[in-house]
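One chain comes next, on its own, written as structure tokens: the form predicted alone.
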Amino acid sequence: MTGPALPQPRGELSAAVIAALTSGDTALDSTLPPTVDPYGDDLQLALYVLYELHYRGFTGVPDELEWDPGLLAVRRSLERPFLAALRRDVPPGTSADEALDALLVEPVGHDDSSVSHHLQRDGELWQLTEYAALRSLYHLKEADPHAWVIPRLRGRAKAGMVAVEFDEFGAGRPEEIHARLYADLMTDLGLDTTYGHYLDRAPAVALATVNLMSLFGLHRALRGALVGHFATVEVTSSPGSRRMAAALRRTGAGKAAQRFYDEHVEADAVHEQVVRRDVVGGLLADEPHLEADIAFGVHATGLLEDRFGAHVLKAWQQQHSALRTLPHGGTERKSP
């Protein structure tokens, strides 16, 4: 299986990582400059590239580099400030139930801070297309990052997790795999469905939402946080997907585009109950000391999604593209 091309670097950190993957010389200095921005383009791209070695990798990069000690040391040095910033910026002290209950409160009327609310009522087709391009970094590997936690669970939590993941992976039908349904959505919107195609166009706020899943998934010590992330996705998916489906119908997108979100409205309403009762409840019964980590996962997910939404809405309100400008020139406003 051929992976995507390596992206263009966005600073010294990502340039060093990409050069190491290109040359095979992985003897890198893992010391970061003290002023590095944990949410910035350079660190987030470097981290994304290193995480991607655990998924499909990159064209021309040997598979053996996935577990290269030098690259792992660099990855760890990038993860530390990112995780520290998340712990600093999320609200402390809530229980897992309190964190999840807050997600069930839907705003009355229109929510100006919500991307799905904006798209449902006011969004234009070019905005829906941009949103789909940005979200493709996750949805073309939907559910893969969450699968890392399966061997770290047991009993009721594991059974519930596998039941939901089974649906995400098409319930045994390859044409129903959610990543495949998302590719069909992208086709309806005229987007390139090549895995990783829009990486160079994705700003740091989009990369961070995907990096968070990999950070939690690849560290057994963060299994509680990954369950919190997974629960957040499932709890919020059904109402958000309903708004997205309505937006796609209103703007005349194709049936495949609508189907992706229609599928999530129905499936995730069921998944929410399984996740709350069995995955979260089962994990807390087995490992009650992980409750703070579950709540942290919920809040960290909300934090990064809020940052992503604020970036996208600010750009659109100014009739600008939410995509990054390519190194060789400007972005086209209405076409990714």
Given for the second form:
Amino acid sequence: MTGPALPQPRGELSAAVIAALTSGDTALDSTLPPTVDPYGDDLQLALYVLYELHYRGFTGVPDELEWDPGLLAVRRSLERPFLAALRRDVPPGTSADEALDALLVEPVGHDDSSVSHHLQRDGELWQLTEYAALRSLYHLKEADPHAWVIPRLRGRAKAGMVAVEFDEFGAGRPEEIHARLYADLMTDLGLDTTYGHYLDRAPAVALATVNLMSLFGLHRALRGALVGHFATVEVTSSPGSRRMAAALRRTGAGKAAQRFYDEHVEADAVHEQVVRRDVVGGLLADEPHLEADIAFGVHATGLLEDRFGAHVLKAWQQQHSALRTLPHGGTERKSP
Amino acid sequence: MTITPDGPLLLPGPVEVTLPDGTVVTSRRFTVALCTCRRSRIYPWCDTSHRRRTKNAKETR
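Since the structure above is the form predicted alone, I would like to see how the form predicted together with its partner chain looks, so please show that one next.
Then the entire complex follows, led off by the chain already shown.
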């Protein structure tokens, strides 16, 4: 299996990481400049590239570099400011139940701050296509980062987590793996379904949403936050997916495109129940000291999703692309 | 089976449901959420339409 091509660097940090992966010389200085923006393009891309070694890697990069001590030290130095910024920026002191209960209400009427509300009512096909391209960084590995938590759970939490993941991975049927359904959706929208194809076009706000899952998934110490992330995704998915399915129907995007979100309306109404009752409930019963971490995971997910949504809606309001323009990309069109 | 406080009925799947008009629908999912509020657009399956509605809700996706 060959991985995607390495992306173009976006600053000194990402340039150093990409150069190390290309040359194999991984003796990097892991000291960060004090002014580094934890949510910025350079740090987020450097982190994204290092995390990708744990998924599918990159063409021309040896698989063994996944556990290279030099690269792991750099990864840690990038994770620290990212995690510190998240802890600083989320609301403090709520319980896991309070954090999740806040997501269990739906707005009356139209929500101006929601991408799926916008797409359902006013979205144009090029906007749906851009949204699908940006989300492909996650959905082409849908549920993969959450699988890392399985060995760190026990009993009810583990059984619930595995049951939901089994569903995400097609319940034994490869043609129904959610990542595969997403690739079918992309095909309907005329997008390139190659894994990692849109990495260069994804701004930092999009990379951060995926880096968050990798960060939580790869660290056992953050297992509570990973469960909080998973619960947030499952709780918010069903109504959001209904709006996305409606948007794709209205714009005539195609049957496979609708199928992905139709499946998520029904599946995630079940997943939400299992995740809240068994995964969150089971983990809290087993390890009550993780309560604050679960709430942190919920809030951090909401924070980064809100930033992503605000970026996308702002670009579209100005009739701009929400994707990055490539520096050497030749002719650029509005749709990807 | 589990009765949730204000949501669906949870049943271990697979489940076959006979609707009032005689139609039989099937879900092969490991757990099936049956709508009890009758507001679901994909009845008899739950689509979270039972949720409370508010003027200030936030959603993330």
